[in-house]
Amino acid sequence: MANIIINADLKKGKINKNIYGNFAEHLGRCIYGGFWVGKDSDIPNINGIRKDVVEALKELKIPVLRWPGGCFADEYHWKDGIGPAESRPKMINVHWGGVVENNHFGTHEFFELCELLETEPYICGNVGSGTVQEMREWVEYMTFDGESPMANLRAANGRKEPWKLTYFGVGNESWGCGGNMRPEYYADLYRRYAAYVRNFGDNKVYKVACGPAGEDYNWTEVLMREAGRFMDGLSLHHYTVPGTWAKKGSATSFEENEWFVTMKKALHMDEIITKHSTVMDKYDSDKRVALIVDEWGTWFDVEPGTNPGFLYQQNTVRDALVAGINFNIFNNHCDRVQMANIAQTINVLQAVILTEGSKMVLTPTYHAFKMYTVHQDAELLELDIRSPKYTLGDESLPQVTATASVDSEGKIHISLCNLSPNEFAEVECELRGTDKASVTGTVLTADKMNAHNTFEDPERVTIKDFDGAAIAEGKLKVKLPAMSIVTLEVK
């Protein structure tokens, strides 16, 4: 049995809604065919943006969307993506499949997408192959309200009023595809580029420095020591890869040992965040600089028969559990983690939506996001958990992970993940500091480890009402199905 104590009167801090952010790169069919079909498409659209995608994503209350990359960002020259579509120059997407990019989706289209989604834009600038001037002019183009060369160019392209831009990333993966830099070199380069990411008028830019990959704690040390005072956030990229980078494993054809190692590697995010936070604490004890996990998720081998450079993979209940595990970790680190962006929104890696022509399907990960919307901007509650073990061979993992919060109306929400694909989990939760006596809930589970939604069977893995919880004498008792996510509302 899992034993949980929740101190409902001990709030640990606000869970920033941006933890539930998304990431959309010019990669495979994320933008073209995913978000963007063009104004002349037979697929219902709003100025070229897919209407069904907008409607589905609004259900998730996506708070922030990162664009245009990713590795693509450090090849992207923003002036190629403005002006009449037919006159925009084409480019080769050298990172992702070598396909020709027509630049029909650019700055104006991205901001219109964000307005339709009611989400904040998070733009990643080009440090790897771009200039300081190019980055400075892009910020001016987007945010300056008045007479200036870039503001006038924006107006000539149909937008007189500036946009509001809060989040700006100064380069992407500068240790890898963004330039193969050493942390000392990037720290100096960040200080230079960030100096020209200016605040125009009342627009205040939140500057995100390129942070580490996974367990590169030295990168965090150097960046915080040399440039910490010039940044608002430091990014972190970490993917859940059950195999090796050369052979990652199938998204849908796997055995329990692969399920187990996927859960184990997802749980490792907690250690990674804890250790980077400890390094950051040396230079920023007030936690002014946020840890921004702006790329995370599962990464498997591409679906057979698809372009290897498009990173298209299916999405099972296993992916949903990985999402739930990460959400619990991010929530519980809300003192330092202020944003996270799953990779990626549509048709790429751990997507929340898959499309094929005019068809669209919502993945198990989509439903996991939906179940966790209740935690956005809520107050994290102190939670202590003692979980039974999920054991396979000689290794064991906690069977149950959890997070709890209280919203502005006083409702308590508890999200629980049962990592075992075979065994249900009994949970007894002691609710301290509250007299709430009723509970309702929802559940996401499946009959098989590789269960997933397809265009032919789009509702195989979906949210259902949950009746396996009851409260009596201040004790909440729950019976979690195998391989499940449950979110409870106590009031």
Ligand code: AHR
The other form holds:
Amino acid sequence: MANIIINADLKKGKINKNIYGNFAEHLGRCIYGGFWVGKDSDIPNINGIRKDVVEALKELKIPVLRWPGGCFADEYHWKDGIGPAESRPKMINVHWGGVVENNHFGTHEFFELCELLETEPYICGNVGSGTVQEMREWVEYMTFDGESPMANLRAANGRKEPWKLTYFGVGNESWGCGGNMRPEYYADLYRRYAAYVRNFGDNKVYKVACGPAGEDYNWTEVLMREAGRFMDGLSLHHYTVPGTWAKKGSATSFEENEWFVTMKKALHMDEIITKHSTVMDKYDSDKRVALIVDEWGTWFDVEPGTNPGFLYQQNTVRDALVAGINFNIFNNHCDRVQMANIAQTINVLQAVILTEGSKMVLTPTYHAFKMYTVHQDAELLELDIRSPKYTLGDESLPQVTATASVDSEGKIHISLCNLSPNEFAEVECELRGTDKASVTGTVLTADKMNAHNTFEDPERVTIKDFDGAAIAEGKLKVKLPAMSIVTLEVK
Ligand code: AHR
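Compare with the form predicted on its own: the form predicted in complex with this ligand:
Okay, now the whole complex, with that chain kicking things off.
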């Protein structure tokens, strides 16, 4: 039995809706074929952007979308992606499969996509191979309202009004694909580049510095010490990889030991955030600088027969659990984590949507996102959990993880993940500080660990109404199916 106490009158801070953000890179079929098919395509589109994808993603209320990379960002020269499509230069996407990038999806198309999705753009600038001037001019191009070389160029390309741009990343993985830098060197470069990322008019840019990979606490230490006062956010990248980087494991063909290790590695996000946050506290005890987890998710071997550079993988109920575990962790760290962006929205890594030509399928991860929309901008509630163990061999993990919040209408939402693929979990939850007594819910679960949605069978793993919860005398009792996510609404 899992025992939970929720103090409905103890609010611990706002869960920034940006925790439910996404990431879309020029990688494989994320942009081309995923978001973008071009105006002349037979696939229904709005100025080249797929209609079915926009409709599906609007349901997720994606608050923020990171673009254009990733490793691609530090190869990207934004001026190649403006002006008449036919005269945009072609380039090689060296990181991702060496394919030709025709630059048909550029700044204007990205902002149009964001407008259609009603999402905030989060742009990552090029530090690795770009100049300070190039970065400065991009920000001027996007945000300056008036007479200037870049504003005039934007107007000549059909957009007189500037766009609003809040989130801007100064380089990506500068410790790796973004330049193989040492933290001391990047900290200085960050200070220089960021100085020229200007606030034009009343557009105030929120600057995100390249942060650590996984457990690199020294990177955080140096960045916070040398450049903390010049940044609004520090990024963190951490993927859930069940095997090694050379042999990560299959997305769909796995045994319980791989399920177990995937859950264990997903839970590890909690320790990573806690430790980076402790380092940040040394320099920023008020938590002014946010931790921005702008790449996270599962990373498996590519699907057999697909381009290894395209990072295309299927997505099962296991991925949904990884999403739920991470959402619970991000919510519960909402004092420091102000944004997270799953990698990546379509056809790449832990995608929420898969496409094939005109066909589209929503993954279990899509449904997990949908079930957690209720926590966006809600107030985190104090929650204490004592969970039974999920044991395999001589290792154990907590079987149940949870988060709770109260929204602006006073409705309480509790999300629970049962990590065991075999056992249901009984949960008894004491609801303190409220007399609300009615509960409804939804559930995402499956009959097999590797259950997934395909173009032929798109509804195998989907959200269902949940009737396994009841409240009596201030106690909420829940029976969680094996390998499930449940979100409850108490009102
Ligand atoms: O998401 C795929 C890649 O993973 C990104 O381009 C890079 O930033 C990270 O290494």
